[in-house]
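Only one chain is given next, in structure tokens, and it is the form predicted on its own.
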Amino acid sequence: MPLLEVVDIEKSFGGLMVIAGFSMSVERGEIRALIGPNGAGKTTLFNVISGLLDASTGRVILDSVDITRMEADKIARLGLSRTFQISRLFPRMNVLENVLIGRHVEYRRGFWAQALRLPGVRKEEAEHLDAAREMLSFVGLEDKAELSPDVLTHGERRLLEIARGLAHEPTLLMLDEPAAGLNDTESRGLIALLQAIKAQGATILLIEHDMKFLMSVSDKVTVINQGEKIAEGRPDEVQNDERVIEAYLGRGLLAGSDPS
């Protein structure tokens, strides 16, 4: 049974119709990408998908739990993460704090717990800054835990957002446009990483513009246009059909380059 599956889901904005009919199944333990021109509609499907964005119609389904009218907080407990596109890291927190952001799902201690410091609240707190630590040390972060996310690298925040997102273990786990302002040893990187990460067996979904950092970590390929599928399968498979070709035509895809 897939791990992720979107049926039918429509969204539309008062008259405009963004996602049209759009389904989808994730297997589980794969890498999926997620493709279309500007407008196709990708971010708003991760919104709806993510609980951030209501469907019009359809369902989503969870590991076999219906996720669709769920609030975004409850479905990051059953084990969704995601990161965006545009950088949401906290200046005024350190980067483990910054981390440790991605833990409040996993505290079993309820606020008054840890307002009078009750027994037990240290301990949880200890497992939490541990939990942290590894997931900056699994980035390649560790040596940066106590510095300003402002002082890194556009690379190096990348991989801050993603240690967050896999701070509280999730099942699924959705990377909005990861590889966007990457050099090409920076994208090496990303590709190692995420293949770290499926190996220890979360599933990932992202949205992608580089056709060649997708055909290196993809194990298969969705595009989306207008709102609605139009191609789907192995990465050299689609970067060939003639449907993704025409709606991406004069725009580099093929190429590799950012069609934006």
Ligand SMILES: Nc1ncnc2c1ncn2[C@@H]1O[C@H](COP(=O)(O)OP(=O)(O)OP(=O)(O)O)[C@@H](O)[C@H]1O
Contents of the next structure:
Amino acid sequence: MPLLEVVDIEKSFGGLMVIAGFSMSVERGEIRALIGPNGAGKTTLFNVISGLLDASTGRVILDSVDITRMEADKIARLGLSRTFQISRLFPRMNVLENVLIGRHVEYRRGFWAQALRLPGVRKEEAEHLDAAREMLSFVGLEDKAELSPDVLTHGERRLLEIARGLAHEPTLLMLDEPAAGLNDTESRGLIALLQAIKAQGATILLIEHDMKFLMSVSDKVTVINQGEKIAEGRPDEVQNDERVIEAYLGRGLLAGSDPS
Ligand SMILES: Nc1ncnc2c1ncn2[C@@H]1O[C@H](COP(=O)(O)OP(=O)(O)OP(=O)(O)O)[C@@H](O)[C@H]1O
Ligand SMILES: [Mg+2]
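With the form predicted on its own done, generate the form predicted together with the ligand in the same format.
Zooming out: every chain and molecule, the one shown earlier first.
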């Protein structure tokens, strides 16, 4: 059974069809990239999967549970965690507190607890704090715990958002353009981090524009254009697909640059 199944989703905004009969399955433990030109419907699809938007038709199944009309909070408790294209950090909380927010879903003793060897007997609050600190150090921000997110670099803020997502101890982590605006060194660091997350057993679904980045990190790529799936396969297969080349013509995908 795939971890995530998206079946025949349709979504319109005021008569404009933005997702048009879109289906995909994501296997447990893979890093899947969702790519497509600006306005293709990627973020809308993330919103439908994570419960922020209801689809007009279709179904979403997570870990064999039908989450189609479920509220976002409840879906999060089932193990789905996501970041946003535009930063949603809380400027009046410090870095550590921003990660702790991610623990607000009901605590589940999942594989992250095991992976991080969190003792089972501690008081819950101390446990949350420890886990949040572990997540910070997992993404390399342990020295920034007491700072305001405002003083972090753009790249550090992206990492903080991932740390907060991980604080849910997700089985499925969804990242909306995590590499946007990162320099080469930061991109390489992010690739290593995503691989480390995968090695812990999590499944990752990410939206990304940069083909060089995708080639090094994703197991499989799904391409969406005007709300429809136009290709799916290994990164090298998709890169040479006629329909993909056509959809991206003049948009810089093949040059590996960010078209947005
Ligand atoms: N809340 C909304 N109301 C009306 N139209 C919307 C809404 N959200 C998105 N759209 C439209 O739906 C289409 C898909 O938008 P979406 O944000 O999903 O694209 P995207 O693939 O994430 O693009 P980008 O690469 O620019 O982030 C666009 O035409 C957008 O203008
Ligand atoms: Mg988007």
